[in-house]
Structures are given as structure tokens and as C-alpha cells.
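Quick heads-up: it's one chain on its own, the form predicted on its own, in C-alpha cells.
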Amino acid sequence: MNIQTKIATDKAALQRAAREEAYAMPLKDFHPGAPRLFQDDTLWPYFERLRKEEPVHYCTNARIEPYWSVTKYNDIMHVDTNAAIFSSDVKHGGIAIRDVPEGYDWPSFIAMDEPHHAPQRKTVSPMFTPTHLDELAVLIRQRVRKVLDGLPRNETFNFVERVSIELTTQMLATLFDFPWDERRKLTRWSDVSTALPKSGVVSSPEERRREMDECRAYFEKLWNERVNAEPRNDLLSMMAHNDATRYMDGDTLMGNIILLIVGGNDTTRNTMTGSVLALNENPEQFDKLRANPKLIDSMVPEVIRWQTPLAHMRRTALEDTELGGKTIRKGDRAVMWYVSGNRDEEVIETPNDFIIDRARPRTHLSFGFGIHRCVGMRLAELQLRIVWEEMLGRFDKIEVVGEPKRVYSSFIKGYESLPVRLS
């Protein structure tokens, strides 16, 4: 049995066991936000059953406060586009299923309601205009070529470390005009800011606090430099010279910094890794892509749907409301499971299949909708497209040779490692 066959056989056995467990468990005992399900990649039958039997589900079987799971595409769209009813404000707990830990309740524009949200978001929007993305594309391609040309041939390496993290961290350093030699600090701070206690990313709450304090001090220094210098074309300078953000307090500055780091790091890096895994698990699609590289344009949104790098976003009800035949009370947390909506059979045809030439590949929830739709989504798509254009031109085969190690999180749907070999 070769390695690919063994990986596929082991995965099939794991999914069968998960399905048996999911359909044997009473719905009242469901906790679909359990990080173990995401780390083991056994979440799928739980959400499948919820979509079929109880699309809006109230979970009381968790160590966190009870929460509503919103699992179908159109219900998620309803929540995401009704910000007057469903709040993302950090003062109500934030945007993740678990409340923001005490001492980390930093406001950011993704965790603000109107009228405060729009002015801060508009401050950084010029970074992602078509004209600026065209300029960034030249730089991205140069860096992708350099990273890919430095990869070993015919020996196993970790794609996450050598490609996904390196390329996304280089992009972050450019967006912030961050000191180049210290750019890996950005990766570390992103990982620490989203890590759960059992993830192993940090050993204690004290360690997390030390590292976040280091991040804060570092960016406050850079901020003071940008405020006192002429405006430049980087995110920090944009915020430092715009009246909507120039006078932010330290907590709000830190909140926006972490938002931009995580948004630019975790989402792109995990989708980049996910694209390699998806094509290996679906070799007929890989053959199709090699035969027609123009399919990269539709493959990119398809892999963003298939991966769903942010598994959920949470909102808090500001008033009593009805959804899916259930009454959500004022103060209840409603978790929009993008990862489930992206597999909704009523909206997406054969949603569990990875198909790089779908007729409507942009029908997905991965970037959110409404006022909080991802501001950097076009940059993420651009990076993925360029990476695959360059990889197809260099390598005959990009072979996954071992099981991926997934992140312990039901928020970040990502990878710690993916062993691959190039030929």
C-alpha cells in the first residue's frame, strides 16, 4: 500500500467512526464548537445532521456559555447582514464563540457596530484597491518565485513552514512596513492571539500576556514613528494620518493591529496549505488543473470555500428575534458556522466535492457578508492565484506524503504542518 492510499484509507475509517458517533448522540448533547472536532477533522457529520434536523441549535453542553449554532447558508446570511439586530461589538463578547478573555477586550473595527465601524474600516481600505493590488502583484510574484526556487526537490519538508507561513509573513511585513528581519514576530503574535489554552501554543496565561505585551510595545513604538513622519503607503501610516484612527487609544490600536495580523496571516496561510491538500485528495482535479492552468481562476474561490479558514463568526443578539423557527433572546450568542454553510446542499450543488471548475465558485461564505465582509479578500485571492501559477510552472508533482497536523481551534481552521515532496 503506497502512502497516498494509506492516507485515504485512514481518513475514510476516521470519518466513518465520526459519522456513527454523530448520529448516535442525542442532539441535546451536541457541542459543535468543540475544538477536538476541528483538530481531528471529524466535524462534518455533526454539522450535516444539524443542517438536516435542527439548523438553528441551542448548545448547553459546553464548558462555555450556551450558544446558538446557525448552520445553513441563508440563515447565516440573515445574521451576517442584520447588524442592527446581531452585534459584533467586543463589549458584548466579541466575534468568536468564546468571550474575549479578560484583559484582551481590545476594540477593532471588526468588533465594532455602526457608527464606529465604517470610519475605521475605510482608513485601511485604500491598501486593497485594484490599482494598489496590481502594484503588489509584481512584488508577490517576485517573492513567490524566490521561495519556490529555494525549496528542496525529492525530499520531504513542511509546506506550512517553508511556503505558507513564509509567504504570508512577508506580505504582512510589507503591509505594515514592519522590520524585515523580525517579520516572524508577526506570525508568532498571530498564533498567540488566537490560541486556546489547550492548544500548546503557549504554556501559560502569563506567557501569553508577556508576548502580547511585547507585541503592544513594539507596535506602539512603530506607531509613534509613523505619526511623526510623513504619510507612507502602509497600514500603520494610513491609520496614523487619518482623523478616524489617529487618536485611537492604546487598546483600540492593539485591537486593530491584531485584527489585521490575523486576517492577513491565518486565512491566507491556511487556504494556501489547504489547496495543496485538496488537490492531493482529489487527484482528478489536480490532473484537470495541470491540463488547463487557466482553471486557477475558479480553483481559488473553490478552495477558499472548501477550506473555510475562519470556521465561524459570532454575533450577540441586541433584541429578541426569530430565526429558523427558534426564538433567540436578547443577549444570546449566535454562532454563524461558515464551515457548515459552505457545505449546505440546498445552496451549493455537491458541496462536499472539491470541483475546480464549478459554474459558480464564488457562492461561499468564507469572507462573510454585510458590513464586516473581509476587507482584504481580493489580496488573499491574488496571493493564492500567483502561488499556483508559479508552482504549476515549476513542479510536475506536489505530493502530500503524510497526515496534516491541524490547529486545535474551532475558530481558525488551519494547519500546523503538511509534509510534502516535490518532483
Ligand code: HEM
The other form holds:
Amino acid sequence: MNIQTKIATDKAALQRAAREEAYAMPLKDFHPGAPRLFQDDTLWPYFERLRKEEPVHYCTNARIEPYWSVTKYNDIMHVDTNAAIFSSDVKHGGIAIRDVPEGYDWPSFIAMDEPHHAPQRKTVSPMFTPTHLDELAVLIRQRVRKVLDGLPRNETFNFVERVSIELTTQMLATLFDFPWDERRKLTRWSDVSTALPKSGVVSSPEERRREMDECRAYFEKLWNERVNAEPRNDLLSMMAHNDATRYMDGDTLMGNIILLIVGGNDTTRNTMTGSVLALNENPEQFDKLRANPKLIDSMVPEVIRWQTPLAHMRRTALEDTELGGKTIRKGDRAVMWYVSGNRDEEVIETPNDFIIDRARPRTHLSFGFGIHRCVGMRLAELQLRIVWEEMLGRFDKIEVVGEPKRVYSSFIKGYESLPVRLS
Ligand code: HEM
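For the form predicted in complex with the ligand instead of the form predicted on its own, what are the coordinates?
Okay, now the whole complex, with that chain kicking things off.
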């Protein structure tokens, strides 16, 4: 049996077992946010059943606090676009299924409601204007070429490490104007800040604290330099020279830095890796893309839907409210499962299929909606487009030669490794 056949056979058996378990288990026992389901890629039948049988579901049997799961596309839109009822504020626990642990509850504009959120968001938005993105595109292409030209041929390597992490870290270093040779610190801080206790990313809470303190000290030094220098075109200078953020306290600075590091890092990184996996799992789509590279334009939003690199965002209800026939009480947690809404067959045709020339590939929830809709979405799409233009121009085959290792998290939906071979 060759490796591709073996991977496919093992995967089918695992998926069959997960389906049986998901349909045998009483709904009251469901905990769709269990990180194990995401690490094993066995989440799908649980969400399929919730969409069919109880689209707004209350989970009380997890070790984390009880939470509502919102699983259908239109219900998710409802929550995401009603920020006056569904709060993102960190003081209620923040934007992920688990409350932010004590001591890490730094304010950041993704975890703020109005009127505080909009002025801070505006300080960084000039980074993502069409004109500035055109300038960045030149730099991104040069760097992508260099990274791809340095890859080994006919030899197995980890795509996550050599391509996805490297390129997104380079991008982040550019956005922050961060010391180039130390850019891998950004990757590490991003990983540490989102790691769950059991993920193995850090060995103890003390280590996590030490690394986050190091991050804080490093950025405070850069911040002090930028505040006192002429305004420049990087994210730190943009915040340092705008009244909405110039005087923020140390905690808010740290919160916004972590937001921008994680926002710009994990998401694009995991979509890049996901695109290689999706095309390998669907070889007829890969053939279509090779025959017509213009399809990159619709393949990029399709893979962002297919991967959904942020599986959910969470809100907290500020008042009693009805959703999907259920009463959500003031103070309850509501988790918007983008990963499920993106597979909602009532809104997206054949949602489980990866189709690079879909009629409406931008119908997806991966960037969220409403006031917090991703500010970096055009940059993410640009990076992915350039990577694929350059890869198709260079390699006949980008072959996945082993199982991906997935991240232990129901928030960051991504990969630790993906073994590939180029020819
Ligand atoms: C495929 C890549 C990406 C995906 C799927 C993604 C997804 C998201 C999602 C789901 C949200 C929250 C939306 C909501 O609550 O309604 C968000 C917000 C945000 N993203 Fe992205 N993101 C990506 C890339 C980026 C990049 C490259 C950056 C740039 C640094 C970035 C920066 C941000 C920021 C700063 C916010 C907070 C916006 C606000 O609160 O107003 N993201 N993103």
C-alpha cells in the first residue's frame, strides 16, 4: 500500500468511528469545543448533527464553564452583527470559549466594545489600504521567491516550518518593523500566547509567564523608541503617533501587540498549510489549478473557508435574548462556530467539497462580520495569492507524504507539521 492510500484508509476509518460516536451520543452530552476533536479532525459529524437537530445548543458537561454553541451561518451572522447585545469585552471573559486566564486579561481592540473599539482599530487600518497593499505586494513577492528557491527538492521537509511559518513571520516583522534577525521571537510569542495548558507548547505556567514578560519588555523598548521618533509606516509607529493609542497603558499596549501578532501569524500560516493539504486531498482540483492558474483568485477565498483558521469567536450576552428558539440569558457565553457555519448546507452548496472555482467563493464566515470583521483580510488574501502564483511557477508537484499534525485547540484551527516533497 503506498503512503497516500494508507493515509486515506486510516482517515476514513477514523472518520467512520467519529460519525458513529457523534450520532450515538445524546445531545446533552455534546461538548463540540473539546480540543481533541480538532486535533483529530473528528469535529465534523458533531457540528453536522447540531446544525440538523439543535443549531443553538447549550453545553453544561465540559470542564470549562457552560457555553452556547451557535452553529448555523445566519445565526452566527446575527450574533456577530449585534455587538450591542453580544459583547466582546475582556472584562466578561473575552473572545474565546475559555475565559482569558487571570493575569493575561490585557485589553485589546478585538476584545473591546464601542465606543472604545473603533478609534483604536482606525489607528492601524492605514496599513491595509489598497495603495499600501500594492507596495507590500512587491516586497512579499521578493521574499516568497527567496524562501521557495531555498527549499530542498526530492526530499521530505515540514512545510509548516520551512514555508508557512517563515513567510508569515517575515510579514509580521515587516508590519512591526521588528529586528529582522530576531523575528522568530514573534512566532514563539504568538504560539505561547494562544497555547492551552495541555498543548505542550510551554512546560509550565511559570515558563509561559516568563516568556510573556520577555515579550512585553521587548515591545516596551521598541515602543519607547518609536514614540520618540518621527512617525513611520509600521504598526507600532501608527499606534504611537495616534492620540487614540499613544497614551494607552502597558496592559493595553501588550493586548494590542498580542492581537496583531496572533492575528497576522497563526491565521495566514495555517491557511497556507491548509491550501497544500486541500489540493492534495482533492487532486482533480490541483489539476484544474495547474491547467488554469488564474483560478488562484477564487481558490484563495475557498481555502480560507475550507480551513477556517479561527474556528470560533465567543461573545457574552449583555441582556436576555432569543436565538434559534432558545433563550440566551444575560451573562451567558455564546460561541459562534465559524467552522460550522462555513459547512452550512442551507447557505453554501456542497459545503464539504473543496471546489476552487465556486460561483460565490467569498460566501464564508472565516473573517467574521460586523464591527470586528478582520482588518487584515486583504493582506492575508494577497499573501496567499502570491505564494501560489510563485509555487505554481516553480514546482510540478507539491506532494503531501505523511499525516498532518494538527494543533490541540478549538480556537486556532491549524497544523504543527505537514510533511511534503517537491519535484
Ligand atoms: C486567513 C487569514 C485571517 C483570518 C481567517 C482572520 C480571521 C479573523 C477573525 C475571525 C476576526 C474576528 C472577527 C469578528 O469577531 O467578527 C479577525 C479580526 C482581526 N484580525 Fe484577522 N484574520 C486573518 C488574517 C489577519 C491578518 C494578516 C492580520 C494582520 C495583522 C489580522 C488582524 C486582525 C485584527 C487586528 C483583528 C481585530 C479587528 C477588530 O477587532 O476590529 N488578521 N480576524
